[in-house]
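The data below hold one chain only, encoded as structure tokens and taken in the form predicted on its own.
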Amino acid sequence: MKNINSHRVFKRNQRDPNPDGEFVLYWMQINRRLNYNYALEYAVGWANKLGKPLLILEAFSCDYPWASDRSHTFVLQGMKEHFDTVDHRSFNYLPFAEHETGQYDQLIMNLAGRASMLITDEYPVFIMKKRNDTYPARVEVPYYTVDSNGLIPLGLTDKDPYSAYLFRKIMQKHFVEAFTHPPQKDPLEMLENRSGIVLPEAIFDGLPDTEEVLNGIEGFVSGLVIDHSVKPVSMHGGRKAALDRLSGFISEALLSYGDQRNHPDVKMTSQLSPWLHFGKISAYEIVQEVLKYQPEEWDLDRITYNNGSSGGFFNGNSSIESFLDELITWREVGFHFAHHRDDYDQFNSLPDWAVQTMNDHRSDTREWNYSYEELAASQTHDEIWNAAQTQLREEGLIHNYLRMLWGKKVIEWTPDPETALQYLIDLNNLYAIDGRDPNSYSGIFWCFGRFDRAWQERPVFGKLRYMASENTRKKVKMKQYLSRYGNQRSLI
């Protein structure tokens, strides 16, 4: 019987390893960590099998949709932390930041030409998906992708889950097996051939000097042809910051999460999504740490399969149960959906009932109609929506509960659902640190009916779930939130 982690590995071409290759290449595209990383673990295993040293390439391109100072700075901060802290004598780590379009591709192809095989991260959306669809035919060596995104392997599902309930049933059946087959904490400890790799200078002709880039991130980023209006945020892009955030969440908020998470004023959400998105911290280690705070008598034997219900599976602290349902079920359902659907970001990927009800209400009168520029600048009549957009624009995130309202109102304030969808994708992917992620696509598309059901019919929304700002004001504590991010912060 196969280990559950065999469902994480995808062979993308039929090449044989190059026996004359100088190294095994691990191309770190999105899961940018050296710990708890199945892809790195798999690369170490192949390096040992072939008797080759391992080259870890962590690179970042400048030519991608929604590129900005914000995303660039966050990634380069994490890269610098790696560069400053790794023991370069123990393994070969090569960071690289592209300055001009084409340099990234040039480096990948040059390194692949010297490698025995190439292993990289499996990721079901955005430019990583496009690369993994095209590079296997271009390189002359085996090309493997390995899923280190979540607890439940992407290869375990055979079709896109249409609801969180359906995916929760799958999660519940496989949680214990997945949790008890964890990634290695430090896979590089197992690396046998630690020979240094000397690459010819010609490979780097015309490329920026990485050490200079990492020691002058602000200056480097300012010279790129990207969106400089979206400024860096206070969050640091390194793994240490991710671990500090996890520790703070557990000590200050975890055991109150279930009752308090929806209230912006009490700040009980984890805010881990930026580091999860860029792979600085793994879902496994978050689950591992959180489960330590179950009641003293709790253990894995307490877990009870309950046919997809959102409560009563872990049978421990209710706040821990709520948080893990968000972290595993609601986060990973989007990964599995996108893994099976190339049209994950398209309007027609929505359920038939949702498309039909929106088509039925296309001609309904919209009381308000805002342009993209007005929305981006928080310039609407709605104080709560403006505050949420201001938080996103200035800090790179939105409080989890308000994110749902934020998406729903744009449906109401734009001429048609396709325009609303494009505006939300652009706003999220430009400003949010955790944008361009399967989970953020889930959040946006949920507003249009994905992973939801039909509700009572009403104008504009049809049978889509409706949310009202005034009801939100009554339900959640947000006086301090509105004071901080309210209308006076709009740009117009």
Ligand SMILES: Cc1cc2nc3c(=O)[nH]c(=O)nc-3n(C[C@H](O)[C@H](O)[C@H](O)COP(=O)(O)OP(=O)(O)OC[C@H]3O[C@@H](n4cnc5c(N)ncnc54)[C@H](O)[C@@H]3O)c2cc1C
The other form holds:
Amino acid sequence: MKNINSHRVFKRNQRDPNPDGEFVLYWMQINRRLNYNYALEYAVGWANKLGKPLLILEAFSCDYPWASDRSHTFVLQGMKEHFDTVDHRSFNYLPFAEHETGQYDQLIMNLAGRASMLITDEYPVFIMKKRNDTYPARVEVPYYTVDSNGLIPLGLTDKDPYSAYLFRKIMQKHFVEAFTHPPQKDPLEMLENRSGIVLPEAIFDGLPDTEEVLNGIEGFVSGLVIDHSVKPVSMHGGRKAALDRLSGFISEALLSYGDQRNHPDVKMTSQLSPWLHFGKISAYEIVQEVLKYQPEEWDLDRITYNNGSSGGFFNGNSSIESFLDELITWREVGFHFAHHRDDYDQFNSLPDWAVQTMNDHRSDTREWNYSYEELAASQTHDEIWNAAQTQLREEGLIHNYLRMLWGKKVIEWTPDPETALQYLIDLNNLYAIDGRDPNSYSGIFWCFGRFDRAWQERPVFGKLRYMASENTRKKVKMKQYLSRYGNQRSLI
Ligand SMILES: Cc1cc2nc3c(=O)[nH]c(=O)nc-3n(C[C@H](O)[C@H](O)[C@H](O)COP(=O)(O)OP(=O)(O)OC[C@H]3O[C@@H](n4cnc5c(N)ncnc54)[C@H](O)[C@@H]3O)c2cc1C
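Provide the structure of the form predicted in complex with this ligand, given the form predicted on its own shown above.
The complete assembly is shown below, putting the previous chain first.
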């Protein structure tokens, strides 16, 4: 029987390995880590099989959609941490930061021309998806993408799951097998050929010196031709910060997550999404760590298939059950959806009932109508919404619960659902440090009915689930949140 991890590997063209190639190339695009990384592990396997050294390329592109000082700084901080900590005598790690559009592509094509084969990250959205659709035909060597995004391999589903319940059933069937076939903690340990790769100077002709960039990230980013209005966040983009955040969450919040996670004032969620997005930490290692805090008598035999219900699967601590439901089911349903749907970011990918109900309510009168600029600047009549948008604009995140309200309200305040969708995608992907992720699209499209069902009909929303700011105010603790981010906040 095939190992479950074989469902992570996608052969993207039909070329044979180049026997004269100097190395196997691992192109780290999004899962930017050297540990618990199936793609890196797969690349090490091929390097050993071909007897070649491995070249790990971690590159930075300067001009992707919604590029900002915020996302650029985060990526470069992570690269600097790798550069400073990798043992350069044993591993060929090549960081690269382009100054101008085209330099990245030039380097990839040059390196692919010298490689035996190319292995990179499978990722179902954004520029990585586009690259993985186009580069395989451009290079002369085998091009494999390997999914290291989550617990349940992308190749295990055969179509887009339309609900979390449906995906949870699949997850429950495969969890134990996936969990017991983990990625290696340190795949580079297995690498046999550790010869240094000497690349000719000509490859770097006209390209910037990345070491200099990494030693002066702020100056480099401020010199790029992009919009500089979105400032870096206080979170550091390295793996160490991700691991620190995980241990902080486990010691301070994990066992209260079930009861407390919806209250912005108590901050009981993990806040791990920025590092998960850039792949600095693997979902697998989070699950592994968290399961250590199950009651003493708990073990994997307690896990019971529960026909897709969100409780009664892990059968241990209820907070852990609820955290893992978010981390595995809710996070991964979006990856699997986008994996099967090229139109994952299009209005028409919404379920028929949702499109129909929005069409039925197109001409309903909207009480408020805000422009993109007014929304971006938190200039609405709604104090809670403004606070959430201020947190997003200034800190790159919105508290988990308020993010749903933030999305829902824009549907009410724009002339039509397509405009609401576009505004939300732009606001989220520009300001959110975890934006441009499969979960950006699941979260936003959830507001428009994806993975949801029809509710009681009402004006403007039709049968879409409705959320009201005043109910939220009554339901969750947010006094401190509002005094921190609200319009009346103290400026001291
Ligand atoms: C309108 C809207 C936009 C969103 N945009 C993004 C985005 O750009 N990037 C992003 O990663 N998530 C997004 N989400 C999903 C969710 O809000 C965030 O993942 C969560 O707030 C991250 O906070 P946390 O790390 O403290 O989560 P925790 O509660 O600690 O959960 C742990 C992890 O589980 C996953 N997770 C939790 N809740 C969800 C959820 N509802 N859907 C999918 N995955 C979830 C995340 O990876 C998260 O880091 C969006 C949701 C909505 C409603």
